[in-house]
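Below sits a lone chain in structure tokens, taken as the form predicted alone.
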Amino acid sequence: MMRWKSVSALVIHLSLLIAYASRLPVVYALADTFAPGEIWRDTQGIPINAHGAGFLYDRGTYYWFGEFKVAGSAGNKAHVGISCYTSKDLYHWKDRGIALKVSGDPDSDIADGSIIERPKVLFNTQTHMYVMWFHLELKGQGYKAARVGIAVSKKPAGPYTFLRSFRPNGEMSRDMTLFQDDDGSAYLVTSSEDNRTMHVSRLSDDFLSTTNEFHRIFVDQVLEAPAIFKYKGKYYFVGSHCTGWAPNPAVSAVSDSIFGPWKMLGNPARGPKADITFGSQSTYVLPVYGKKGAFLFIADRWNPGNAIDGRYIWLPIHLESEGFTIPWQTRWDLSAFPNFN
């Protein structure tokens, strides 16, 4: 008799048998597990389409925002907009539609065919608005514009209204993320100066612009794909080198201040293909709400030839005395966190 190590394993086996028998696609969301690099389907059985992701936790619900891709190499440009999915448990995600649509106006900064990447959303307690920032490149200009775009909504899932685009503090901005600190202050962390140096800018009180307070970090190190998280008073950074769509070793660092100085920690990835970050590139570090020390490394396995088939890499971050590691897991669940309860 076959013995099952867990209920999750039995559920996965049964779903495979059912899918084989009916010739239907396997819906991995039936099991409470993560399967990095496999097709991840929403609650309707459709592959999740939300790349370069950012996340928001709001009143018991997680919101996953990402680039909506279409098939082929042309799918790397924005032809639809920013998608949104919601979940209560991080395993099962419901499609909430397009949070920010591209514009039908060819003169709009977010016209069909522009480049819209890495959306990040924060809730502003003063204005009671949800504020979305994203990397924006104007249509037909390649990556020359190097701007951020801002959109707002009264509801977390949208729809979002585009406000404007600009270069923060007059400086170039490409791959970017947002980080909100314990005191409510928010920061833009972005690849600037032709990706040679990161800039950290404090946001205005309404989160709609940067202030004059910004610092240069990782000077002349040529990095992109930034993600920031904080634990026990220390700030942690994970990002990547700049090698186009090709994966490379991840970069990590730690600091007592978001403005630095930052101490480099090396590549945190551990396991097969750790030298190329498991074939992926970082986009976000997601805290598991209510669970101290539980953080998810979120990354994309890009497919530039067929953008819609890009896959997601979600892995547990293991915090250590001097930094953190990201061990490869073929299939795992939230019990992987040592302090998870």
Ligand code: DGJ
Contents of the next structure:
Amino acid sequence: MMRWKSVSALVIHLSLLIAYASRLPVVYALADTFAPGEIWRDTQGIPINAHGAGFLYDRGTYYWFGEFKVAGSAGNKAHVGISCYTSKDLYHWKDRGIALKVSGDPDSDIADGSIIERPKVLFNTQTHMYVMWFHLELKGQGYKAARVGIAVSKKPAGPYTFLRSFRPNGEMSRDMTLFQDDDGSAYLVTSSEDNRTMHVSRLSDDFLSTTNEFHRIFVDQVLEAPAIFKYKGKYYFVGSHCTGWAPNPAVSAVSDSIFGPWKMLGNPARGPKADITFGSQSTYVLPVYGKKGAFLFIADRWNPGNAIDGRYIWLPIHLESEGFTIPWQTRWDLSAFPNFN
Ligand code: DGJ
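For the form predicted together with the ligand instead of the form predicted alone, what are the coordinates?
Entire complex below, previous chain first.
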């Protein structure tokens, strides 16, 4: 009797093991989770190549725009352009190709070998155009040009047509983001004055230029990598200090107006390597569509020696009474947000 029991137990264990093992690849392929810092593959199994990301939500689809990097340190410059991926659920991303191509004309502002960083896209309801802004550095000039570039498309995934590059309000502009407020107005938030001070400018109604007004924020704080989100009438900022490609402690702030005054809140990162923002630098805060209080912190773990292998750090933002934290998670999903369903 004993022998029969142990044989059947063994059979049960073995069959459970086989069933579990046979499910493993399926579970992996369909994983509805985020694994910050691990290689993240698109729906074809190719690592996602979209750094310094910006996002657009358009009619049920998320669009992820980013710097398409090539291997080695050559990847720190633009040799291909801005890539685009789409997703319905934020976990699985389909490659939609290159949304904005670098130009083959060596005299173009966006020539192969220029620097094109941190693309951000908004839809303009007046012109029905998708408008992309990005940080642009002219070929062969390092980071001296300090401009923004603008490109437009009739379709969200592109192809985008480059329009022009310039210094907004005649002022230097490096790391940048766009923020669209509830009333539809849009703003450029950018590291200016040689990165010493940020400028916030309201965009023109067609989103193709800044208006002639800018506000200086974080004066003399030397910040970059700006990302803005809004919750319950308050504006929140996350950014970084300026240490090139090397990570440093993130910075957060809150304000009643995008123009300030901003109240500094310190480094929101929590957990291992929080002092260097988990080895990453902010690029965007993505609101989950239709889910109040659900915001994703989106950052880059740069790899300047092999730019193509930069990794993505996506983490849930934990909102607090005034301010927020970003706790480290090795693997997580959208149920991490309170009352998410
Ligand atoms: C940090 C910026 O945030 C990046 O976008 C890039 O410009 C690097 N500096 C270059 O060192």
